[in-house]
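As structure tokens, one chain now follows by itself in the form predicted alone.
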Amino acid sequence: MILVTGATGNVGSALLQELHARGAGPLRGLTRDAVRASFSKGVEAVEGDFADVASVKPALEGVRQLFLVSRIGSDADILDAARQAGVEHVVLVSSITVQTHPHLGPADENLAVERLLQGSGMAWTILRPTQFASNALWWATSIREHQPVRVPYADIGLPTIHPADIASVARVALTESGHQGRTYALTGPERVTARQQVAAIAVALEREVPFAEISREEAHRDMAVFLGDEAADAVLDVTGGDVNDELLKVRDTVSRVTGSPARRFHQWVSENAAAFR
């Protein structure tokens, strides 16, 4: 039995679809609302909230492989519950900032979870993706309302990754041998600037999308409202304010692990254009 946490999220939903399509059952998806979950036929929807580890324990019964989206609840308690339930292998989604920006608070938190998993006694695979293509959804409301997309560092390109590529690597790690004890840094196939991302969305919508580059101070003021000061600073650092060669590096990990080329940002846009209309 494979349990996918974050099963309705960008990565978890794509992972469940891939696993189901390839007959990698039995499958179980963890969600806060099983009634509203729209999983493929044959995928068991189970309810649980990482803020209440006791609610997750029933979902772990019979599970031998776990896909874990961390930092939602007490990761120490969740990993302990998984070990006690007999989980043998955990595939963890961490962040590339663990190796590119270890001094940042969120990166340190991700590293702490990695170390918890490595010391848990269960087999592990760690995925460290870079910026998600789906982060462009932050602009969806502005674009739908024909308001300018306001971003700092408009012309700094990051090797943005399609969430489905993270899911593909996770699927291989969960179902094929040779991936236990491995840490994979994951990126897309090319660097894409914010300006280029918005231009790609404009092409998909067949209309102009207003764009405005703003200062870091303006961006921080907007982001701190929902992220807090420290997290806003961290995001601004890794999206342009404090980039380095390790963060900017385009890696071939997706193609090496899955045998398929990493998806370009334009593909993510074509698949999600409706969110911006």
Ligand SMILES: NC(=O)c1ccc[n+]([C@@H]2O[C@H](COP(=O)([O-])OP(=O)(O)OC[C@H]3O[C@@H](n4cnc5c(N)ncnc54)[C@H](OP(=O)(O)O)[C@@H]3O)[C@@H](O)[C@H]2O)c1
The other form holds:
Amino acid sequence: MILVTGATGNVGSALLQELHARGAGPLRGLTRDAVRASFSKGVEAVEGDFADVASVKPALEGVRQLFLVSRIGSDADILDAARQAGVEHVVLVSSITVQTHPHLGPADENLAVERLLQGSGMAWTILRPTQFASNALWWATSIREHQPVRVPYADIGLPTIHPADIASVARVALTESGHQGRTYALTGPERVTARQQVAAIAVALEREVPFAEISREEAHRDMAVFLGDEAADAVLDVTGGDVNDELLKVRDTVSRVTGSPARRFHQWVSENAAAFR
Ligand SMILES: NC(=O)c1ccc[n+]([C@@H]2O[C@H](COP(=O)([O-])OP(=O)(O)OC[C@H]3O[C@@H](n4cnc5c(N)ncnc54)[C@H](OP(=O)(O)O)[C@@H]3O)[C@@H](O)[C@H]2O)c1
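Structure of the form predicted in complex with the named molecule (previous: the form predicted alone):
Every component of the complex follows; first up is the chain already shown.
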């Protein structure tokens, strides 16, 4: 039994679809609301909330492979529960910032979860993806309402990754041999700036999308309301304010692990254009 957590999210939903399409399984998806979740037929939806580890324990029964999104509840307790349930292999979504920006709080938290997993006694595979293409959904409301997309660092290109590529790497790691004890830094196939991302969305919508570059201070004011000061600063650093070669590097890990080229940002836009209409 494979349990996918974050199963309704960008990566988890793609992973369940891919596992199901390839006949892997049996499969289970964790969500806080099984009625709202729409999994493929044959995927068992189980409810559980990481904020309450006891609620996740039934979902872990019989599970041998676990896909884990982290930093939602107590990762130490969740890993403990997984080990006690007999989980043999955990594929963890961490972040590339562990190696590009280890001084930032969120990166330090991701590193702490990686270490917990490595010391858990279970086999592990760690995925360290860069910024997701799906982060463009942050602009969806503005674009739908014909308001300008307001971003700082408009011309810094990052090797944005399609969440389905993270899912493909996770699928291979969960179902094929040779990936235990490995840490994979994952990027898309090219660097894409925010300006280019918005232009790609405009092409898909066949209309102009207004765009305004704003200062770091303005962006911080907007973001801190939702994220708090420290997290807003961290996001601003890793999206343009304090980039470095390690973060900007395009890597071939996705194609090496999956055998298929990494998907371009344009593909993500064509698959998700409806969210911006
Ligand atoms: N976005 C980026 O650029 C980036 C970069 C590096 C790493 N990451 C990490 O990648 C992971 C996956 O991201 P994603 O975009 O696929 O996620 P997402 O689309 O934001 O979805 C979040 C998922 O987490 C689940 N969830 C939220 N709170 C929960 C709780 N209390 N208990 C159990 N499940 C809960 C949600 O399930 P329900 O709502 O159905 O319960 C949902 O499936 C995240 O851990 C994120 O931190 C993201």
